[in-house]
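One chain follows as structure tokens, the form predicted on its own.
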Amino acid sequence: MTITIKDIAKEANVSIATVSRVINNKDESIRKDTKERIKTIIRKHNYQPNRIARSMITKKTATLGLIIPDIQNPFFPELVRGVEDFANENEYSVILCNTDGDLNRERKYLDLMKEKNVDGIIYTYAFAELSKPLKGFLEENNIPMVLLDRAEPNSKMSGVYVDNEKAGYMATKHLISLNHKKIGCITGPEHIENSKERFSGYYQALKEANIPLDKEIIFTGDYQMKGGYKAAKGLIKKEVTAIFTFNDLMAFGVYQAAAELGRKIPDDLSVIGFDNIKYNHLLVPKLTTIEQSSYKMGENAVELLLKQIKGTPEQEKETIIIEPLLMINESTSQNKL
């Protein structure tokens, strides 16, 4: 037999509308051993809210989107991980959606969030901005928007982010502490945010240890770890002696490479990564990198979305920053030449 909350109201001998508020957390002004009574009834019977009934009275639907530009990433999955926990903590359900830096298929899935009708978007955009469909998707809907680990200059938009000038400079700084001077550097795509300030932070630690930018030892990356293979092929050749890599997936190719052309690391190669990906472990020898919590910028994305759900249309802008962590390990060392 199927319970109802009027089953519920009968036998807590309160109305409907109190075991309602209390569903919904709009308890407050109900004696707490009432709610306590109500709340031991609700779990004996496993009662589970009608969600689209709830819905057609809220307005809301207690689901979250959550677009990324590549699930493949180790760094995603974690991010992943870090949204759909805090997000079922809150009792909001999340629908994950991979563009793989198509248009079209933004198109589709910001069209999906209209048909579901979700309650606000977490957003990783995979482009040198937020994309017209996106912009133009906000504007006829006015959607709680979270900008995720990307941001876009001058956006009006919440977002959570790691100090990535400051990652930058540090990853930098510890290389030149171990007396590089010849620093080669594989960067993420030209037009994502986070490269470019990971790259401001870079020369920021030459320009102080007074090493002049030397571009010939600069090369684009792609995040994956066939282009890290492939500039770690070319700066290996223009014997740098330490590699900076955007990404630990980048820097994966750079092993690769260097065992290809018979560099040991650290010893004729110090590498240093960034994200701290799970699947360092089984670099050998294991990879010094930047921790950026991608777990953590995950629940601090919820948190913030979940703000503007239930705030004020109206309510500010609001960033928050993660202090990027130096996990020195096994790939770097100092520099004897």
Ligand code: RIB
Given for the second form:
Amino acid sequence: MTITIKDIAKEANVSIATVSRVINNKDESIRKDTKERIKTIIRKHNYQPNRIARSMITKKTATLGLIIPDIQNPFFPELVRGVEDFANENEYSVILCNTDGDLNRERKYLDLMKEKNVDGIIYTYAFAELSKPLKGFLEENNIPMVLLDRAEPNSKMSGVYVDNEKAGYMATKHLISLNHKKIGCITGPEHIENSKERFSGYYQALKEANIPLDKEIIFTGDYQMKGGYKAAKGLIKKEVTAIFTFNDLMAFGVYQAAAELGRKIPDDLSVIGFDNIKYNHLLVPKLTTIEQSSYKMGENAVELLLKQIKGTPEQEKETIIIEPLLMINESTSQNKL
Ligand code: RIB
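Alternate state requested, the form predicted in complex with the ligand (shown: the form predicted on its own):
Complete assembly follows, chain above in first position.
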């Protein structure tokens, strides 16, 4: 027979609410001997609180929602792992949703999370800041939310991001230090805040070195391999000596284009990516890139969200900025021209 909270209360000769307060450590007002009697009975029957029943009393399910835009991009699983591990350490489960940038799917998942009564949501938007479905959902529901990886300009929400501008500056500065002046740039999708910030870093480094910005060698990418491949074919024809891509998947596309056009990396063309995804070590030559510490970003996002869940509704907005690391490998070398 499954022991219920009702059975525990009956045996301890107290109310269900009293047992619940002891289970949820909200038992300051309960006499010590009563608390001990209830805990002894719980241990005797090895009683496990029913999550659904508990949620009906505490209105919490110890579950977090996590929405990401592209599960196939190796950057995101590392981010998800950081969220899941830290959530589990704090006895929270995670519902993972992948939107592929589909706004209908996004709203469906948001409604699912409301139905599952998640305690909070961690969100990485797909293309263009916060979508209308999400803004509508937030207006209709007072649910704690933290942005992860992609900021929303002037947002009131807490968030965790790498210092994208500094990272873009570091990557470009590295190429300039190797005497590259004609540095092609393949950005992310133009409305994504982190792509704009990386571009700002690229521009700052060029300006500091008195290298004029050449719009002819700046291509808008899509954070996908095919976008990197297409842009690289154009850039190689313009005789750039180096290419900075705003993520590693697009750098894979650059490798493919360089091979097709007979350019050796790094002898003829230096390449630097962004993300330091785990498959980079399979590339020959190994890709020079920017480490985002995405696992740590995921952990920090959970930390901020739990603060909101356990804190007061007017919890102050908090932003965590992660320091980027330049990982110099074999795909960049001195410009001989
Ligand atoms: O590779 C995917 C890109 O989009 C990464 O640079 C990450 O920052 C995400 O926003």
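Residue numbers count along the first chain shown, from 1. We call the rigid core the largest set of C-alpha positions that still match within 1.5 Å between the two forms. Note that the structure is predicted; figures quoted are calculated from it, not measured.
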Superpose the two forms on their rigid core, then report whether the C-alpha of residue 34 is displaced by 2 angstroms or more between the two forms.
-> yes
Classify residue 278 as shifted (yes) or not shifted (no) between the two forms, where shifted means its C-alpha moves by 2 Å or more with the rigid core superposed.
-> no
